[in-house]
Each structure stands twice: as structure tokens, then as C-alpha cells.
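Next comes just one chain, in C-alpha cells: the form predicted alone.
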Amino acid sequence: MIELYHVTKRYPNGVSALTDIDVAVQAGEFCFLAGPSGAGKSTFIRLLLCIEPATEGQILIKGRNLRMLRPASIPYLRRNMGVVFQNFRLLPHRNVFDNVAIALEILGISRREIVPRVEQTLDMVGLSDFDRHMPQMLSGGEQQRVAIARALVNEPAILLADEPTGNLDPTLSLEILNIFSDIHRRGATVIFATHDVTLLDRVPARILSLNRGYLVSDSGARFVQRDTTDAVPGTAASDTPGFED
């Protein structure tokens, strides 16, 4: 589903954030993207989202070469991808329900469809009773759950997480990781970037380790069988929509 061939990202100041990355992630995998700060994890995520282009090499998502995409086609790519950042990026003047609903409003989905989908997603992350709360009324862990719900509500085939537990204590970090593990079991492909080595043995996952922009190791489960009997609609490998180019 995600393929990188000899990918390098070099900035104008000459710094290489990633160097000659060659890796493939199958549909339905859970992959940790591990490494210390500055290892290149965030750059890896940004390249997949087309926030930045690769300097060298090729990136394919579901067989489509990102280098060949027109700018107008990037939103179609992102519709199949959910992303969660370390900073929650919630809208402070909108309540929990509306912070999640905005992901569907942008796509022009009707309110009649938005309401049940948001309610179902908030239930999935354990926030059914918080739908009218404002972000500032929530704990850090609860705000991150809202951010996860916003990433999930569009039922993406791929879920990317860039240090989603970086601002949380160990107990909350494990709770958030368990949510991602449950999302994976429902059918999504998950790439979870973290510098927290204590999380790496908590779920059976493949570990892609970065250091100073290099992929220094690739270990762990190559593929964990998903529970397709309880798959989120639109995320099973046989039910994943393509994107336009």
C-alpha cells in the first residue's frame, strides 16, 4: 500500500532529513516509526501527506506515484488518510462534536449523515458523553482522543500518527496506543511515529527505526492478521477506494 524507493529529503541548507529510504508497508500493517528527536520521523509523515516533496526517489501509495500527482489531486489522496499530530490542533471555539464533524463538512457531506458518523466515532474513542464540551474543558488525553476521532471519522484506509503521545504521561500514552491498536484490528493501516521506546513492545507491530535520517533497522511482525469481521467501512483492503490523479 505504501512504497518508498530510495527516498531522500534534503533541505536548501544542505541538511538531509531522510537519506535513501527503501521500504514497503503492506495494507493492514501496524508499523512503529521509531527513533529519537531529529531522526526524520516527522519528515517521513510529511512526505506521505504531500506536505513536502521528496528530493530524490519515488513514493507510491496504492500504486500511485506521488511525484506524478497534480496539486489538485492531493486532496483526493488525503481523503484516504487520517493524521494525528503531537499537538492536538483542535479549534478552540468549537465543541468536541464540531471539531470532529469539520472533517466531514469540508467534504460537503450532509448534516444528516454527519451526525451518526460523528456519534459512532466519538463512541469508539470513549467520548460519547463529551460531545458538547469545549476543548479547554478536556484533559490532554481527552483532547488527543478528539484529534484521533477527527482523523477517523472519514474512515481512512491509512492512519498516520506523528508523536501522538509526546505530550502525555505514560498511562495516557498507553491508552492512546491501545486506541490505535483497536483501529488497526478494525482494518486500517497504521504508521505510529514515536521516540518512546517503552511503547514498542506493547503491541505486536513492525518497527522501522530511524536515526539521523537513515533507516537503521526493520524488525518485528511483517503483517498482523486483521479482524475483518469488525472492519470499519471503507478500510478493509478489498473495500479501499482509490484516489484521483
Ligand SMILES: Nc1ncnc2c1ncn2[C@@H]1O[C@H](COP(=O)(O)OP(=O)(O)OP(=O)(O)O)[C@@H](O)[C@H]1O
Contents of the next structure:
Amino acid sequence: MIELYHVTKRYPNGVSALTDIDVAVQAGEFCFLAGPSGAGKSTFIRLLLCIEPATEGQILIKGRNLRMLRPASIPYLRRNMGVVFQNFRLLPHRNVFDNVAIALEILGISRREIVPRVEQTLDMVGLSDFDRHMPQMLSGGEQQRVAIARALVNEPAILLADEPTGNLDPTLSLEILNIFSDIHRRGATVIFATHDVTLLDRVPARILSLNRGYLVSDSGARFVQRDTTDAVPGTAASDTPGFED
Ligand SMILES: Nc1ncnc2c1ncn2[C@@H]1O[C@H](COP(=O)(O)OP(=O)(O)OP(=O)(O)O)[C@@H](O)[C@H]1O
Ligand SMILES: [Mg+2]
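Moving on from the form predicted alone, please list the structure of the form predicted in complex with the ligand.
Shown next: the complete complex, the earlier chain at its head.
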């Protein structure tokens, strides 16, 4: 699903954020991307999203080499990926429903289709009673659940999270981790970047540890879980439209 071959990322100021990373993540895996501040976790996620190009090496997502993608194809790539960041990035003047719906609006999906999909996704993150609330009326954990719903509503095959619990207390962090675990059980491939080592043994997952840009350990794909009986339509790779180059 996600393959990196000898990937190095040097920023223009000369900092080597990632050095010679070789790793493959299979469809349906839950991978933590662990490591201290500055390890290269966010850079790893930015490369997958094509926010930054790799300096050296190749990255393949669903068999497509990111180097070969035309800029016009990047939005198609991103349709396969939901992203959640540490600072929820909600639109302050839109209510919860609209903050989630926007991910479908920009794809040109009709209102008739949007309403049930947003409702179903809010239900999944436990926020079905909050759809008319404004973001500032919500707790940090609730805001992060809105951000997760927004990342999920398009039923992406891959869910990327960059420190999604960074602003939350330990109880809320676990709650958010459990939502990701749920999504994973429904078939999504999850990459969850965190420097919080207390989260790592809370769910069965592969742990990729970065330090100063090096992949220093990989616990291996110990658990590849798939619960096809309870699949969210479209989260399985085979249900998701591919992206063209
Ligand atoms: N845009 C940039 N320009 C130059 N250097 C950068 C840039 N972004 C990150 N870096 C550097 O690359 C290295 C890796 O940064 P990155 O943000 O990927 O680490 P991280 O593991 O996400 O850290 P944190 O846990 O603090 O979020 C750091 O040394 C950082 O200073
Ligand atoms: Mg980071």
C-alpha cells in the first residue's frame, strides 16, 4: 500500500529530516510512527501527502510512484488519504456538520448524498448530537473527533495522523486512539505519528521508530487485522477509486 525505497529528505537549509528510509506498509496495517521531537515523523507524513518531495529515493502509494505523478494528479492521490493533525484545523465559523461536509463539498458530491454520509460519520466518532454545535463550544477531544470525522467522511483507504493527541490529556488521547483503532478494524490502513510512548502498547500495532531521521527500529507487521464483516464501504483498498497519473 505504502512503499519507501531509500528515501532521504533534506530541506533547503541542509537539515536531513529523513535518511535512507526503507519500509513497506501493507494494506490494513496499523503503524505507529514513533520518535522524539525532530525525529522526522511530520516529514514522513508530508512526503506521503506530496506536500514535500523526497530528495532521494522512491515512494509508491498503491503502486504509484509519487515522482511520476503530474501535479494535477495530486488531488486524486489525496482522495485516498484522510489526514488528522495535532491542531484540529476546524473552520471556526462553520458548525460541526459543515466542518465535516466540506470534505465532500470540495469533491462536488451532492447535498443529498452528503447529509447521510456526514451523519453516519459523526455517529461513528460519537458526535451525532453535536452536528449544529460550533467548534468553540466543543472540548479539545470533541474538536479532534470532528477533525477525524472530516478525514474519514470520504472513506479513504489510508488514514494519516500527525500527533492527533498532542493537545489532549491522557484520557482523551486514549479515546482518540480507540477511534483510530476502530477505523483500522473496519479496513483502513493507519499511520499514526506520536511522540507519546504511553500510547504505543495500548493497541496492537506495528511500531516504526524514527530518531534523527533514521528508522531505528521496526517491530514488524505483527498484527494485520481486517474485519470485513463490518467494513465501512470504501475504506477497503479495492473499493476506493484509484488515482490516475
Ligand atoms: N520546513 C522545514 N525546513 C527546514 N527544516 C525543517 C522543516 N521542517 C522540519 N525541519 C527539520 O527536520 C527535522 C525533522 O522535523 P519533523 O518536523 O519531521 O520532526 P517530528 O518528528 O515531526 O518532530 P515533532 O515531534 O517535534 O513534531 C527537524 O530537525 C526539523 O527542524
Ligand atoms: Mg511533528
